[in-house]
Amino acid sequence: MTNPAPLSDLPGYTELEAHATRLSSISIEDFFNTDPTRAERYVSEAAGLRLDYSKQLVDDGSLASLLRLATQANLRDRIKALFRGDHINNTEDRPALHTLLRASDDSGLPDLYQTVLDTRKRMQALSDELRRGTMRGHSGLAITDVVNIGIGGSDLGPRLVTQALTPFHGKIRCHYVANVDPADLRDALAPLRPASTLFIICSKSFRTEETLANGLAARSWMLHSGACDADLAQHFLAVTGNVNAATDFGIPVQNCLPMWNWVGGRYSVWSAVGLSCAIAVGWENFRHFLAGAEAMDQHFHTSDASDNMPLIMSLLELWYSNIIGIGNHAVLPYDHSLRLLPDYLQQLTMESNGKRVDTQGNPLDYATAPVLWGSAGTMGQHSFHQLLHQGQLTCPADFILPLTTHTGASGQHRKLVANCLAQSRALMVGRSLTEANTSLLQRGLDKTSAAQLAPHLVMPGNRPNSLISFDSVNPSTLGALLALYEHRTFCSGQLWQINSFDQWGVELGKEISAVILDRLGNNEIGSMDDSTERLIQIYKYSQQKQ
């Protein structure tokens, strides 16, 4: 499959110029007014969730280059050869198979699919195992905790996932242990016992640093509280494409599953890496949270452009990012058991687009992957909603509304609601001079100290934002939101000419990481710069007095 000309290069490029050119005098609230048909048609719907994007800054003609400029970029033909399996990870000469993880056929790829049943019947056998209370550690305890470690996909995924499925919990309770910091891993035991836990580490080549050393402190755990070598069987599970790294830590060959180079590390979360998850909620719930991934990847396999979610979404990301020049996005979750949804969203799209060069190595005259960041409501709107309505920098957000709550609070979810509503609206229309003046008066105040006051309380307006809405927060929506972003990312990495699935930007760090580690051991061998070169002597001296 041939490249199409670069993205600036596309016509459809400079006409969205002249739109951006002609709509930078018009308000989003200007399109409301003079379209009544506005809201109803700015909407995308699938899989369960709702995308209104009618208060973005965009209109008929300006979304119809858009979509022109997909069809230039061969969009179409890349969907189906994601879907088909092509070596679209071309440096690393792979394909990127994560759809068929939660896929109900074959897709024509019988042997992967396969392989994939069989890992689904483990896990669900483990699962089951575990939720009957029937596994059992080596003094004959039921398990009662099961830890992942792991770092980055094999932990923020799980993490998300099992946070957020709360409601769908059994009696198993799961943790996450991520940061090499010995802090982390230390907190996550303190309140477990040793004989009752079980632990799955999950690192693809058995050697990721941080899931290695906390791997090694938690068989030390294990050991040191009467445990023996032979009982480690009984207490550790490994996920990962190294077999025989995973044996040798001694965890049995039965007990790994496996973990493929098709799959992309921040897409696996449908795999063996979220055991966790079908552990917490149950493989039936496990089972609807890929049915859900299932249901968007069909809706973004076959819809037309102009109603295809993820792609309307991507072609938005790059309106902000490469047209009018906005090098972030937030996302606003108002469910707090989606509040690590921003942090999982991160690694997706900015490990996968954060790129700099095109797919065949040459350097790129425009921008990818804007900043991703967020936090949940109504968190936010007591720290940094205050930038997004009165600061120079303007931030493009997707509001996250599941419209029902599993508390049972129901009135004081309405009120959650109205924040989130009233958010995005006030965004978009903001507050004028006279406006605030007029405020100011009706509080009480004398004409010259609303005049003196009011401009403060100006806000521009015209800040562009996304609604998602869904139902509620279940195994169902939450794989289908997670797939959209999975698309929206997968779509915007074809538009901007580059590979979503490889990740060199991490290699180097770990590299000088190893060096500095020797160095700060009693290794005096290499340099550094002066001022790294001080830091690791005044570690050592550190050190020295304790």
Contents of the next structure:
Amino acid sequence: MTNPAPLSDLPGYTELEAHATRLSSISIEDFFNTDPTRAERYVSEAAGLRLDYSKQLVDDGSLASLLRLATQANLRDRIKALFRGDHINNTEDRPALHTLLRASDDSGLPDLYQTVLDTRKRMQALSDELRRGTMRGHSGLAITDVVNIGIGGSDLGPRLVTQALTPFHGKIRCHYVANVDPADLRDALAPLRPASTLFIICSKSFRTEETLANGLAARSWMLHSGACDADLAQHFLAVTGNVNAATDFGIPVQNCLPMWNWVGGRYSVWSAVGLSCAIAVGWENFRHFLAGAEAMDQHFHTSDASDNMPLIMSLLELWYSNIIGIGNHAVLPYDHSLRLLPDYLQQLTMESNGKRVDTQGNPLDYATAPVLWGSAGTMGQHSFHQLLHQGQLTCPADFILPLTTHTGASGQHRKLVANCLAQSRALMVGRSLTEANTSLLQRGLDKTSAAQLAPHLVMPGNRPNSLISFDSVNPSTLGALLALYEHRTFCSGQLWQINSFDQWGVELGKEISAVILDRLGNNEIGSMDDSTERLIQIYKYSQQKQ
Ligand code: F6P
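Could the form predicted in complex with 6-O-phosphono-beta-D-fructofuranose (F6P) be shown next, to go alongside the form predicted alone?
Below is the whole assembly, all chains and molecules, this chain first.
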């Protein structure tokens, strides 16, 4: 496949710069005033989700140029290459086939698909057995608690999905341990009984320091409780692409479920990495989760660019990052069960697209992934929304809004909905000086006091945001939502001409950490920078005092 010209040399890019200049004196609200059809046209619907992007700082002209840029960047071919299994992860010479994990047919890849089906069967059998209470620990007690030990992609996906689908949980409790800070494992294990606990050591590489340290500590916990080495097989499973390392660790080969090198960690919740979710919610619900993602895949693969939800979101990301020059993006889920979504999306977008060279290793002269951040509404309204409304920084935002609640408290939930819609509107309309002044006078302030205070109440507005709504957080909509952001990430990576599926940037820190770990435990004199050397000495001194 031929590479397009560098992003900034594409004709659509220059057009976009002209649009940005033209739109700099127009407000989003003006768009609504001049176009009564905007709210119904700037919408995309797919897989149970509805994206309203009418409160974005784009009009028909700039959108047309964005869509032209997508064509000039060969995005349609790139999407086909993704689904076809081309080696789009060029630095590791692999495909990125997370879509095959939720496919309901072999997508032209029968051998790989067979391994997916075999793994699904094993996941189903394990989750059924656990949920029936027929899987027992070494002493004959039924397993009641599952602890997933993993980090990054081997943790965030299953942790988010399990938490988001709490209303669908059965009796088995699933817990997640990721941090090498021993307090994480300690806190998770405190209420658990070893004899009824099953660990899933989830690590594609089975080399990740945090996961191995926690895995070893979990094994000691089990052995200290009176279990012997032979008993461990009833308490440890592994999900890994490195079965040798897992068996060296002491997990029998028949307890290992696969993780394939053609699936990136941050795209892997659909694989056996999602086993803890399947256990928590049951196989039928997990199947709906896969089906929701597949529905989004089909939309992404087949829809016209002008109605393609992930593609539109990606073009907006490019518009703000590269043309308007904004380096951040907020994700604000108005649902308690989705409070981990920003964390999950941080890894997805920033590990995928936080890159500085193109696929051929040439340095880029334009921005790539913005910083993604956010937290659940309405909490953020009482902390950082002040900055969203009046700060000097513009933060494009995605509001995520399930329209119904599983709690049964629809009256209270209505307040949540009202707050979400209010924030979305307030960011766009803001409050003028005149409006601020009038409102202060109405509150009874005298003219002088009102004039003094009014500038503090002004909100410039014109702060762009989208709203993604859906019926409720359920397995299907959750699958669709995560697949939506996966494909958005893919499109942005393709537009930026980077490899979204490697993560070389995480290596150096791991290498230096191994050297420092050695130094913290010995008396060698080192030759690192003065600051690091002093901090090593301070640490050692603190240990002597203990
Ligand atoms: O350090 C980053 C990373 O490699 C992520 O990409 C990955 O999701 C995580 O670590 C965990 O890796 P593993 O599954 O191999 O333990």
